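One chain is shown next in structure tokens, namely the form predicted on its own.
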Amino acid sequence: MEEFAQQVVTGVSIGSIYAIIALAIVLIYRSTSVVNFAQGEMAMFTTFITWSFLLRMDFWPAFLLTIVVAFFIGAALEIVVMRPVERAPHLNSIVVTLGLLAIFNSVALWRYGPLQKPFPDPDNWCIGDSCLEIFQGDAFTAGAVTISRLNVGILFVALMIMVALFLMFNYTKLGLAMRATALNPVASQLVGINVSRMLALGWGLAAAVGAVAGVMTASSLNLSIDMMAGILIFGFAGAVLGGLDSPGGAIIGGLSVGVFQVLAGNYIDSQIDLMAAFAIIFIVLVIRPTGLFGRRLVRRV
């Protein structure tokens, strides 16, 4: 039983990264009804930007500056690349995101090279002499179950992002305008909402959230060109499981995929990780296409 509990805790800590990238996928889908297959490579590229900033400043200033840069990159991509094809069939938009995936990967390879780069763990949050040891320090232990402070910090960041987005979408005019745009762009435009601005904002937020996922992944592993390839697949599985239009579902789906991955690898075979992710996507799409928490579409005849 203790071994099982340890595996679940490990799965939750791994799934927290999947949850963040799933949340970024959901943000774009809610705004534009497009699945961004370049989300992982965008996160990787902005993490290399963080690495460049870290050569000149401390971790948290570099992290916050990267989020700002990622936001503007995402908004610019929507305006320059995605907007010309927004009225085209969805297949066109999917092909464009696949093209963005190749572009970001190639530019990162050209600019930063193929070798892995060491990436520091986030610093603890300190105000004066008081520090909240949430990212660095001895691991948390409860009986035979152990979890590192870095994994606790990543889970904490994922939950903070979810809470912030929940408050924004439900209690601010900007968030309500984004929700209205996602539900009915034509009606939103008729009541005075700038739909184009909302779409750019959705891409910007998704890119910023993706940058957080990239930084957390690099802190757990090392920074490399291909570090987000597997993460994107598991994050996509989490988004599908939770529901592509549900931010809360993305968090729960990502955590669930992490737990399922660890349990399957420990009790079945360690080589079935990717197969498990695709199995989740297939089963959910067959049984409940909108995911566990997604809205069901009702067609009236």
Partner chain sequence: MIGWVLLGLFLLFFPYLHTWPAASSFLDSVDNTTGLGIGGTFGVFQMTTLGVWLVILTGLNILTGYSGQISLGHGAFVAAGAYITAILLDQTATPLVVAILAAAIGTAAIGFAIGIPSLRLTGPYLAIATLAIIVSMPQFLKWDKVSEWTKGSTGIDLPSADVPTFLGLDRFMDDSQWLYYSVMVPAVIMTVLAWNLTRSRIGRAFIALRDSEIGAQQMGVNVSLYKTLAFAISALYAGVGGGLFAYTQDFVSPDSFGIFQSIEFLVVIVIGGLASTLGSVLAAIFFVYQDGVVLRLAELIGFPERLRWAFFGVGLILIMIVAPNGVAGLVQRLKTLRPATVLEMLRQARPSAMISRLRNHPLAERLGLGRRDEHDPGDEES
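Show the same protein again, this time as the form predicted in complex with the partner chain rather than the form predicted on its own.
Chain only, nothing else included.
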């Protein structure tokens, strides 16, 4: 039983990064119904930006600065690259995001090289002398179950992002406008919402959330240009499992993908952990075609 609990905890800590990237994917899908394949590479790229900031400043200022930079990169991409294909067939926007994937990957390779770079763990949060020790220090233990501080920190960050987005979407005028845009762009335009701005904002937000995911990934692995490739696929699986239009679903979906992966590896056959995890996802999708928390698409004829 304790072993099982430990597996679940390990799964949750792996899954927390999937959850953040899934959240970023959901943010873009909700506002533009585009699945952004470049999400992982954007996160990788912005993490390299953090890395170059880190040469000059402390961790948290560098982190915050990256988020701001990522926001503007995301918004700029929507305006320059995505807008021209807005009205084209749906697959075209997917191909454009794949083009972005290639561009980010190759520019990062050119600029930063193929070698792994060491990346520090985030500093603890300190105000004066009192510190919230969730990123560095000894692992937490409860019985035989242990979880590293860093993983607790990552989970905490994932939850914070979700709460912040929830508050923004549900209790601010901006959030209301963004939801309206996602639901019915034409009607939103008629009531005076600047739809184009909302779409750019959606991409900006997603890029910012992706930047957080990138930094967290780099802290738990190392920083390299291909670090997000696998994570993106699991992030996708998480987003789809939770339902592509539900931020809460993205978190739960991402965490469950991590747990599935660890449990399948331990209890079914470690050689086929991916296969087992994806078989579960496939089965869940067949039973619930729009994910666990996704809205059913009702189309008017």
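Predicted model only: the values in this text are computed from it and were never measured. Residue numbers count along the first chain shown, from 1. If you superpose the two forms and keep the largest set of C-alpha atoms that fall within 1.5 Å, you have the rigid core.
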> Once everything's superposed on the core, is residue 9 shifted 2 Å or more at the Cα between the two forms?
Replying inline: no
>> Could you state, for a rigid core superposition, the Cα shift of residue 280 between the two forms in Å?
In response: 4.7
